[in-house]
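Below you'll find only one chain, the form predicted alone, shown as structure tokens.
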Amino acid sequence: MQNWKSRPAEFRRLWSYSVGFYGVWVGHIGRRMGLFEKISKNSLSPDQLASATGLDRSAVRAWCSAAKSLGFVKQRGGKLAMTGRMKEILLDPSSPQYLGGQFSYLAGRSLGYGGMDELFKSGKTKDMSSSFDAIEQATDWDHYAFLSAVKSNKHLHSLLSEGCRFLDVGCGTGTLIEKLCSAYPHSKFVGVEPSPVAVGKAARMAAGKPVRILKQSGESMDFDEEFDMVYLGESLYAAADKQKVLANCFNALNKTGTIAVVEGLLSDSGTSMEDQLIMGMQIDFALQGHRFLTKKEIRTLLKDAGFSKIRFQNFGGSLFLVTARK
């Protein structure tokens, strides 16, 4: 049997991808089943963890063994515990180190990857817009990153603090609007979303808040200088007519309005560790019938729609905040 260290570097790298697949699922299950939450509060043995969560004892034992081996948890005296850093990474979506939601997104999306055969054989795509649970898990970090960027931007923070009219195009289930309502109670919000399922969830969130949720697409919007800020959070890539959406956003803004776009953008090189996730996720987007944009493409789209003063802020992991003025 060949010694591990004597194996080629290429073999060891590809082996790590197989381990990473199981790491994603161990991380997702730990969050979804409340296992990390219980361990984060008290050190527990596998059997105590099963009792505390009410989950199957054999399954929990298998998870504990995997979670320990993969470095999610530590074991001391037969009991499992989590470090402060690991709690932050897995359980705190407001932290810039947060990865828990990404694990749940990848696990949730992979459930639909049975359609890959048809994609490659016939080009048939699969509508995955109904997997809002996975999307919410991933975009939670995006929202906190956006909120942090807003608070550090004097113009945007003042605008929202004093009270502005804010349009969220492709608002999904309204999770960003809910956070903004809490942080900026003097502002008013409108969310536009084509999915009836997402609109239903967003409408329930909006009850009793200064929020309107409209079932329509970005292409069909017909606002006329009604808003101070327009936001598109990982929704522009999915638009069938991106230029029409941005033209409608331009018309929706008042004469000094700001557009903010949060998107994963492809790198020119795609060779760094940060780029690897988005480069791999291209097959996910291809299955949906979409693709990531580049910085050059999004800059051209904004210019053609009439926007100026285009700025890029890298949130990390190939996720960018792009702002521009009318």
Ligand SMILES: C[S@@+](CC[C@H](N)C(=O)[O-])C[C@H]1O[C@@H](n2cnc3c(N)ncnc32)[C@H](O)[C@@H]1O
Given for the second form:
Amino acid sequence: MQNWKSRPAEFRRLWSYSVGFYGVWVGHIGRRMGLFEKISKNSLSPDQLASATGLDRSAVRAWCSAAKSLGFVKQRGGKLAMTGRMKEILLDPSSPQYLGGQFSYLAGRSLGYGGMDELFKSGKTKDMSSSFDAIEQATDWDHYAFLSAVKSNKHLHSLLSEGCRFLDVGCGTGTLIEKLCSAYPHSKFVGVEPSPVAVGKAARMAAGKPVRILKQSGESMDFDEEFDMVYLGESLYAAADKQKVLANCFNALNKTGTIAVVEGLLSDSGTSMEDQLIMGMQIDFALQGHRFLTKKEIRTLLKDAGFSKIRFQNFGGSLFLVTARK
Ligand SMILES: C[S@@+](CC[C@H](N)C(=O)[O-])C[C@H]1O[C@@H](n2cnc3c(N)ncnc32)[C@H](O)[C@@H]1O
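Mind sharing the form predicted in complex with the ligand? What's above is the form predicted alone.
Then the entire complex follows, led off by the chain already shown.
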């Protein structure tokens, strides 16, 4: 029998991936079932937590001992509690430290990973239409990072504050537009989205707001200098004809307009701990029939579409904001 310390480093590294798998699920279940929410307000014993949430007692007990062992919660005098830092990381989408949404994205997306067999054997991909719940969990992070970047950019902040026309290409369920609408009530928003499932949800959000949602792809847009800003949030990678989408974005902008692209981008080395998530996520994108772009590819695409002043801002975790002017 080998003890833990005598195990090779490679063994311990791979072991930590198995633990990480359960960490993702314990984090996701705690958020989805409202367990963290309850503990974040009051310290509770496992049985009190089961009563307060109305959930199955045995399942909650198992979750509590896992959550304690994995360091999500602390136990004092038989009661579970969360630190302020842990609440921020798991429950506060507007915090730059927020990771909870990522756990929910990973757990939600992995429900479709049964499709990996077919992908690897016959190249059959699965579109993202059944994953909008998971996508919403992940892109909250992008949206708050974008809002904070806009706030600290004098030009973009005053444009939106004074009231501008904003186009969101591949707007999904409209969750960025919803946030922008309340932050910048003088602006007007158009969301373009090809998925009928997402359009249905976005249209419900848009009711009564200065928002129009159109069911179309970026390739089929036909706007003529109607917008001050165009945004593509993790949608360019998904477009079949990226050059056409960017040419349409260029035409949609007025003469001094700005394009903002938020995308996960592959780095050249891909070996740092920060890179490892996007490197692993490549199998998720392959299942969707897509791949991540590199910085070089996105720069070339924007240049070829006629954009200039291309700037990259690192949001962390391989997520970048790329801005350019018409
Ligand atoms: C990862 S989701 C991001 C959604 C949204 N932008 C956000 O930040 O929450 C990618 C979106 O791009 C949309 N999409 C896929 N192909 C597209 C295309 N050719 N033109 C425009 N949008 C597209 C998908 O339907 C999906 O809603």
